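Given as structure tokens, the chain that follows is alone and in the form predicted on its own.
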Amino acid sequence: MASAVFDLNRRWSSQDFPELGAAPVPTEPCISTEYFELEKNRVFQRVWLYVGREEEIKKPGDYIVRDLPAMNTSLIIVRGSDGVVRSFHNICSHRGNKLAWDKCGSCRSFSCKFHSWTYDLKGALIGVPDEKMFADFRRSEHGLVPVAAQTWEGFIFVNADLKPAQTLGEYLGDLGRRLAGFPYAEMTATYAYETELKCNWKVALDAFSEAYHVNTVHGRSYPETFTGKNNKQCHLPEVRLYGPHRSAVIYGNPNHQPSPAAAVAYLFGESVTKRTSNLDELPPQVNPTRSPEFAFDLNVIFPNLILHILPGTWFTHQFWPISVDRTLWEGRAYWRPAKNAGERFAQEFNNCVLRNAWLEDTGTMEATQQALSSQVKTHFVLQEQEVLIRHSYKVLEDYVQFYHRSPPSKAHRKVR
């Protein structure tokens, strides 16, 4: 298929998705403690949440631990001796002690530090010291409490509901099918950043869900990389809505002139800023025309995961609610393992630029939260290119108001 340039003049909110409305969006969900509790109960404890990659638990007995305040729990995610990935609440059945204390590890069984109750990799209780002193005791009734766990393309998701209303495949729907087939598992060289931000999780999510800020916020780290004379405000070339999920294409300036250091990095490896000819690495439905104006694909998997893909790399942002005004932000960049010094230099250079850009993004969030908490302004005023944010608040409201009766619509909308 011949490459094509994008239409950069779409009025997304009014022209393509008028059902989302055009009115200002209330700020209350970002500052209300009551709303935060509803989110925890009706969103985070009901939907599929991304918690790790299968590469993190390659062998039987390998495990990771995720502390998730939004689910009021800590989880163990472990690969069993049968190769199956399982998840359990990280709590001993005896007196409620935390069972696994390290963030990751490998073991043949889990043994509690308090009284040495021991569990196998399937969660069954297999050892109880002085067991005869427990009255009417049956080990089979005191195993670890399981949590639903399923995988997609090597991504591990969990669901606090043991009998979820949807399988993970059904939940991801057409977005999952669209993003399938990308070589995620080949890109295992990981660069990770995380910090606790003094803001609501949606304030953080919003900052990464639009490109209207690029020309202002990233003018130093990415000058005219995602903008240019044909797209001065980084208009979105493509937006698609997938039930609770959403995606957009970020424009890449084909005439961008790299800095001297970036030009050297381009000689040895892929880059977020490099306009590459390796577009066929993308899944067929991502940039299907193989446009040279494609920079990367931005995908928001409801509620709190952003997944970007582009040739040679992929990266994620995840936003874990701690309280109404505290969020754990995690940023991860993935590359193919470097085979020589040149490729390693390219990766290190790109991760420095990514780090700087992410610092620019997170640098606005705490001030935003502080200002919103004053309640001087009660609504956000969103423009046409901030359609992903408008969709985000609409979907969240649907879950908070209606999820206890039935899941929101799984309708799929796409526009090219």
Second form
Amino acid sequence: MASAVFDLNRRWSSQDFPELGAAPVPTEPCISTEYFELEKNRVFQRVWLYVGREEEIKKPGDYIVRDLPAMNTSLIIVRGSDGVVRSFHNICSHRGNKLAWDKCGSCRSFSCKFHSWTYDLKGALIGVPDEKMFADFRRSEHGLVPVAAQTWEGFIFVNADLKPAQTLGEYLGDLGRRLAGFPYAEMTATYAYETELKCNWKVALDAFSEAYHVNTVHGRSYPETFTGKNNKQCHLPEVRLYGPHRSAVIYGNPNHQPSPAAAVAYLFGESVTKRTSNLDELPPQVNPTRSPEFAFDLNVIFPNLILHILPGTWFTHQFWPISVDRTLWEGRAYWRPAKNAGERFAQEFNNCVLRNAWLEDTGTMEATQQALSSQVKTHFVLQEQEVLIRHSYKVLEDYVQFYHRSPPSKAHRKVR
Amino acid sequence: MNHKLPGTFQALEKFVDDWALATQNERQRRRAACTPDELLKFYNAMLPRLEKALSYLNGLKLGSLPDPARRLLYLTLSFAEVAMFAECYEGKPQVPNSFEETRFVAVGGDRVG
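Got the form predicted on its own; any chance of the form predicted together with the partner chain too?
The next block holds the full complex; its first chain is the one shown before.
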């Protein structure tokens, strides 16, 4: 039995993306501290990174703080009185103390807990106790150091490069256009997990970037949900590359038989495994034929965000490098706020379903890292369906090589 | 006599003390600490009454449930917590071959409701 619209036996690497090669991929980028430093300098301090949703800072003065070892900094992301979202290094200009300490909050100004230097929401220095004791002092020279911040569909991205080579819109390019228009902002009920994984950030990213593992890792938790008679190996119905970004459709079995609990959840609300939701909620370019053999759209926004969309919900994974073998992983799912107990139940059921899947996904990662660090094996062997991983290492290497020729601008670090 | 649960759901009263828990973290800890036998007993008692319970609760305002209805909601949320363990892992209270669950931090896991 073939799929009506998808080629479920497509050899994605060799048929569609031969330029990515077919050779095994070196594991060195996952274990080399030198490579890790290059990634920090040439990727994480150069490109747009997702740091939060606009709904998290709805009102003027609302702020979030992100500690980002990958950018060697902590950032404040704050909504100004003018409604504009801005970001600053979370560092007092006086003697370098951390300015905002809470993970989130709301304020009219930021005041340092060391000597009470105070900054407004645009980062301007507005208060210095005993100011006359500073010689030749101009407040205008000592504002907070800004970081470029732009938004797309309510997603806030920052860029450590104050004059980024591309706007966020240009950076997201056709992938941004593909994913625009989904009702992200309506789905604000958030269910989230996080943990520090003792593995390289790419070991974690890779595990979430293919569906080859589904039978082995999730076989017990999701019988014949993402596989079916015509797709026993969870082949990808669709793969597309968008510059440094990449996307795939994950197959959903339209004849999947829900468990007794899932069947009740389906009656009362949305679900990640339900196949009868309104596919027209998807943007026109995602599953354009509205095929029922669609579970969700998986999108890797380079370098460290996976954004999945499906009718009724969206969910993300984000991987924040801490060191070559430590990663902060964050998994988050978003639903429309429950209007009644039935919807609340369906969301809680799905939260447990996703959590259990993520416990299975993360189960391999630390052992993999340990094994890689032994260097007994020096290459990953990738099959046709693992093409997103192949693309990931290729893009990363391109960035590392490209910026080898152009050292990073430190302009924003100078005292102005 | 004061009932812990709304009238038609009193068959579930014996589960209230153990499973009518207000936060995700409490429900998760309870599940992780129980035996397969306890887990399956709770699952089997809840499943045939689940649809009725949710239909009943849908007739009330979610934000201002009276105490007996609120306890019933918490029971359904605990059912959501245990369901996969009953259906996929034979009642064993841990996900087989998985990451250390205690290291997974639920952001907002202490939210009531």
